[in-house]
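Just the one chain here, the form predicted alone, laid out as structure tokens.
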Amino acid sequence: MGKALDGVRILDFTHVQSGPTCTQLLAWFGADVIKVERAGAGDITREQLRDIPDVDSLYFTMLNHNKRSVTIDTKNPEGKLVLEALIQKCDVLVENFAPGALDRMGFTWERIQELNPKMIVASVKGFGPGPYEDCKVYENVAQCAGGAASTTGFDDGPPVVSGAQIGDSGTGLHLALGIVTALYQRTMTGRGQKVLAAMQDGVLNLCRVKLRDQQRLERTGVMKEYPQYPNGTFGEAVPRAGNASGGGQPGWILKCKGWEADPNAYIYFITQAPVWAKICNVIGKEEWATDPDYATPAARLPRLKEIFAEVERWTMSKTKFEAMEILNKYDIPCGPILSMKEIAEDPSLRKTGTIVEVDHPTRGKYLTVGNPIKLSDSPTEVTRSPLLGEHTDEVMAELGYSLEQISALRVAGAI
């Protein structure tokens, strides 16, 4: 059985984390994706946050599987043309330098077409045309610009940036769907063309339900599902709002039994109107689903706190696998708050092949996420990142180089 991008070729301009992210997850789906680095040094993340000294550290080889590594100094001018010869060769590049780089290499978008006009370009940005399309960008700028940190975090307190990488790794998701978006226009119209995705268009893209609450704010001076209802105050924008839902399903984090000592034993709880009175029967206040101070949603909105408070009680008396094996019976919405911990431990996402492991020859066996995306014609195994310029010689032969050109290169210090 092929796999689903089988015969495209990816030259892979890619470091840190969002690019690698988009080019990995092509990887995962067929795609041979060429990751160009420089020589000695490489991918500035094969050294950072090291655990193992001189060994490619977790950062670098938990985002750059199924891939193959060249080194090719594009400054040198015989480097350069092994460069041409691969754009020649690929079908998408995809870069997530500095603004303007490419074109400082020498690579405008002008030029990659007259090298192939099939050539899909494709970037990642910190910010899209406009006052701070030249800034640089990372993980935590992202999420502040693209509204995540503004509405993250309880209302008594800061901006929280998410444990979630929205900003890199949700950014090199959404440019993946635009790479196979502009595949598949290319198969009508022969025609290569940019593709850009920018962090702060990503996050914000992650935050619309936060824009819709605007709108709504702005309307009616009011929002009823946060906390801040009845008694808070509303400004002008959207406060952060805890832990509460936003979706019009009223949930909470509440503790568990052990939570004095486990600050993971933590269940998040959802006040689903049509389970209601299971939820009643469940926690012993079975009077509140006839009560008319409760029996509806919208009177129970301004009683929220003292609900979840009601529903804490009971939820304290059980481990968060305990509560969630009695609520699931009743169709309770509700989930436990899983620590890194026990998510690397969880045999049902080893099984899905969501977590994996996988050996390495210099770092032996680690843990890494799997493909996120299953495709029951295009099972996904992932298999180890690369060692620096493991690939180079391959990949030289392939684009029809000879032992003795590729020695001359190396010599010459192309490669």
The other form holds:
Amino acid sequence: MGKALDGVRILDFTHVQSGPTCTQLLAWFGADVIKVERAGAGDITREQLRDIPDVDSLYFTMLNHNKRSVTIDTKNPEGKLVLEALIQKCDVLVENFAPGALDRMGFTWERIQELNPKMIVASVKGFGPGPYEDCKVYENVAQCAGGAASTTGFDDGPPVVSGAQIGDSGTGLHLALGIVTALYQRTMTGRGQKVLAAMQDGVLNLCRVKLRDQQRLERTGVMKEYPQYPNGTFGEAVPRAGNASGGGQPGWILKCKGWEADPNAYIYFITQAPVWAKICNVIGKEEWATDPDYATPAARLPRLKEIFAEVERWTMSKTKFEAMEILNKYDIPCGPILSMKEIAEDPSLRKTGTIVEVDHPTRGKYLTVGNPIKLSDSPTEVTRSPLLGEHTDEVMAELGYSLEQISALRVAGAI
Ligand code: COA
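What about the form predicted together with coenzyme A (COA), after the form predicted alone?
Entire complex below, previous chain first.
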């Protein structure tokens, strides 16, 4: 069966996490992704957080599936020529170097356009144009600058960053959408274009609801579904809301049976208005279904702490999975707090290809997260990440270099 992006060639000049997540997705959709790495060293993540000596780290392998690797010294004059040949052959150049690095290498937008006017040049940067545009940025810097950290955590504690890599992987997703959109537009215009996904912008896009709340706060001075209501105080900016749902249906994380020993024996419980009567029945507070102090969403808002305490008395008598089973029978929205161990062992995630076991020549078998986006006509087969420079000769031959030329370039240190 063909793949959605069959025939699309990507010059993958990405490293670390944000860029590689983008090109990995494109590879999963069928693009030929040629990762250009520094001769002799490669993507820095190959050697970071290693769990086996001298073997590509999980950090690297889990972000670079289905790609080919070529090593080119793009600061070597002959290496530059090889890169030029690749630019002429590819549809998209994806990069996430520090600001200005590609220009310093001699590959400005104008130069790339000269070489290939159809080329799409897609970049992840920390910030868009403005006071911080020259700054280097990593995941947590983006979470802080994009509004996530100031709105995450508890009111009485410091800002908190999330385990979800919304700055890196989140921006990679944004960039991938920008690339396929530009490819689509190119089918009509015949021209390439620049695609920029700034990490601050990507994080802010994912924190959109908090900018909504900022404006609500400025208008009304209070947000009744936040835990600060009714007894706490609101300042000028959106406060940290703990585990509040942040939407129109109040929720909270509640203890389940075994919480004393198991740090993940918790459930997320949502007091969804349409099933309020069922919630009252399940927790044995039938009278709350008709009591005017509890019967309507508005009446419940100032009493949420008391309500969740009562629900928790019930959830503490069940394991998170028992509670799930009972609550789902009544269509009460809830979700277990799953540990990474539980997720890794989940048979249904294995079945859908969301968790995949991959074999690697030097590492052996390991688990990875497969393609979370499922296309019925373009299924994903996850294949292992390339070894450093594994495909240099193969790609050079495809570019028209002879064996002798390849050897000479190797001797010159260009590849
Ligand atoms: N051959 C020769 N030189 C190469 C090369 C190759 N194949 N590949 C990269 N280089 C050079 C670059 O030209 C650059 O040289 P220069 O500084 O002399 O111009 C150098 O390697 C380092 O690149 P840089 O991107 O600055 O790496 P860094 O390790 O200093 O910074 C980041 C890492 C992630 C902070 C930075 O790349 C960045 O801010 N990227 C944008 C935001 C981003 O994606 N952040 C998330 C990362 S998960």
